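Encoded as structure tokens, the following chain is the form predicted alone, with no partner shown.
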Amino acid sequence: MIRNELRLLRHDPVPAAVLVGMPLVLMTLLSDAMKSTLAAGGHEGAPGSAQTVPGMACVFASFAIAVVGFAIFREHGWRTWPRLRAAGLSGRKLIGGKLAVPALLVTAQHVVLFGFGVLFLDLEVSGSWLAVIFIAALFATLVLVAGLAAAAALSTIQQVNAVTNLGAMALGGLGGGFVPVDSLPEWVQPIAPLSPVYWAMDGYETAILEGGGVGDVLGPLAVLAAFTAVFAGIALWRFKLDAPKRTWG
């Protein structure tokens, strides 16, 4: 199943372009502008990539929700889901196979974006890289579980795409993925913690700009874990392996 998913990705690289190509362009264009924004927020001398790299990673990783949903809905559209079930695969292996390639995509995205930031955009982590890795790994897990929850709760791939596109932009902007939260309108700032991106960016700021280690980001990690648990609960509640799905409305 994983080999087949990789083959499909090779023939249709659009998900990789969205998760990796688009944020690379935005990081390159926006990093210089973000330098002054960070300086105004008290981080004098910090490169703009300290905002754009983790911010774009969070925002565009969220599009993997639709990648997970499409991997599941596609099998229903092709009428191959019953064959997978008849092949004797357990529910755990079936779901694991559908999550494996999106997980590889999000992992590769983070490696490419952070690597590009270090090599070309002067990104420096003043604290612990291990803390950065923990935040990235937990946020990636959250996105994958959210994708499974979306596939479980929604009826068509159009609904998954609509929720993903709106959610990635709205929650990404609300949580400080595009600009720091303290640069957002005053009426928005109190509700920013409702976005998982806010907590990921809070952890990234601590590790990248404030010299924090793993112990200093335990708070954001705990909140991200709580969000993940909520999405996991929705997935467990709503996902039925034998329930029919409509690929299109």
Second form
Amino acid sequence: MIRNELRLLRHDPVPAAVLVGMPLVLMTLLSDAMKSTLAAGGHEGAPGSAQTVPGMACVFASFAIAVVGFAIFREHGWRTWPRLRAAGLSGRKLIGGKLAVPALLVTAQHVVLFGFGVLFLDLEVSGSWLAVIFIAALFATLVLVAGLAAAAALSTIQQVNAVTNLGAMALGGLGGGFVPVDSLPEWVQPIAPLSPVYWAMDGYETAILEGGGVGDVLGPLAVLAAFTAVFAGIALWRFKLDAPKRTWG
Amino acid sequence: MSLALTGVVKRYGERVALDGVDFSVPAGAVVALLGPNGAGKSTLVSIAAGLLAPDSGSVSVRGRPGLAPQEIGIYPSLTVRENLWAFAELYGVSRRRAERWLEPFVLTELADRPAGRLSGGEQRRLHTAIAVVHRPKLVLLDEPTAGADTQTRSAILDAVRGLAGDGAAVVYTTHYLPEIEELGADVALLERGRIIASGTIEELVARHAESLVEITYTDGRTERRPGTSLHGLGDDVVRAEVIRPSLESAYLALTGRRSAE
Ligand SMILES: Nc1ncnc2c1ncn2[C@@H]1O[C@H](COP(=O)(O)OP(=O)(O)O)[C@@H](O)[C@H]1O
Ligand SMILES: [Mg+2]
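Moving on from the form predicted alone, kindly provide the form predicted together with its partner chain as a structure.
Up next: the whole complex, starting with the chain shown before.
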């Protein structure tokens, strides 16, 4: 099944390419402007990439929620879902098969974005790379599980489109993915922690700008794990192999 | 038996879709599952395929059935060949073995075309080929010839014959009685979730068929009379048809409807 997912990706690589290419462009364009924003926030001399690289990574990883949702819904639209089930694929295998390629995509996204940041945008991790990797890995898991929860709880593809894409933008903005939370309007500050992106960015800031190690980001990691658990709960509660899903047509 | 359902009941909420169905198919047999829309044919097929669990009763199936659902299910962006591969991989069948089905389903020349760009009949053939890619011992085809062109219909009928000849049990839902006669299939007639008749075509005709005259009046009413006499028809008759004892008249006697209705 994973082979077929890769085959489908090969026939239509554009969305995946956009999810990696687009944040690269935005990172490059925004890094200079972000330098002064960071300075105003107390990080004098830090490169703008310290905000834009993790920020864009969070925002564009969040689009993987939609990628997972669509990967499941399109199978209903093509009416191949019952055929996969008739082939004897268990729920676990079906879901594993559906998550594998998005997982690969999010991993590639992080490697490319952070790699590009280090090579071309003066990104430096003053603390622990391992902490950065933990945050990235946990955030990636969170978005994949959130995608499953969306696919399980929503019943039409229009809902998936609206909730996942708009949700990704909103949570990304709210959580400080575009600009740091402390430069967002006053009234936004108290609700920013409702976004998982806030906690990922909090951890990244600690590890990248403040010299933090793994021990220093356990707090944000715990919150991200809690978000993941909530989404997993929704997915387990609502997921039914034979649930009808309305797509196009 | 390649498929055996015993006392199967299936409800969708209040609605009873299958109401105590006993149905079995031996190896090498082709059974045409007939019945008006909503009779429960697709539900029965889904249960046999393991997609639905019955509310009560038991289901026994030999091997992993091959299923062609009523609605076409293919990957439109993949080529015909890749569609076969995709399902072959799930069943652990080699690509080469999967591609052997191109020819019987008249897909050889379309092998490298994206499935989404095939005509309806071509898609239906691919859809059916996918069901048998792993040479199942039980083949479930839900309305495989609905809306099909002549070439598609004859390719599918030939494939059904071939599969049964190789020892597979084939269950086949349809509305087209001539097809069943052509295949010489056994028949099971499902109505409102119950099997109301089953047997060979000859048995059904002997037991249930009688000659009828179907009369259509100017006001659109139709009436059916036993016998073959066309005498004494009034001016208000626009059409009168004698239906000889046949699968069609047996179907009519059992369901009160023509098969195409
Ligand atoms: N998913 C479903 N939910 C509710 N009712 C259904 C569902 N599927 C089928 N039915 C009902 O069950 C009955 C049998 O349907 P079906 O098996 O599709 O019949 P057929 O294939 O013979 O046309 C019909 O009355 C249909 O409306
Ligand atoms: Mg049906």
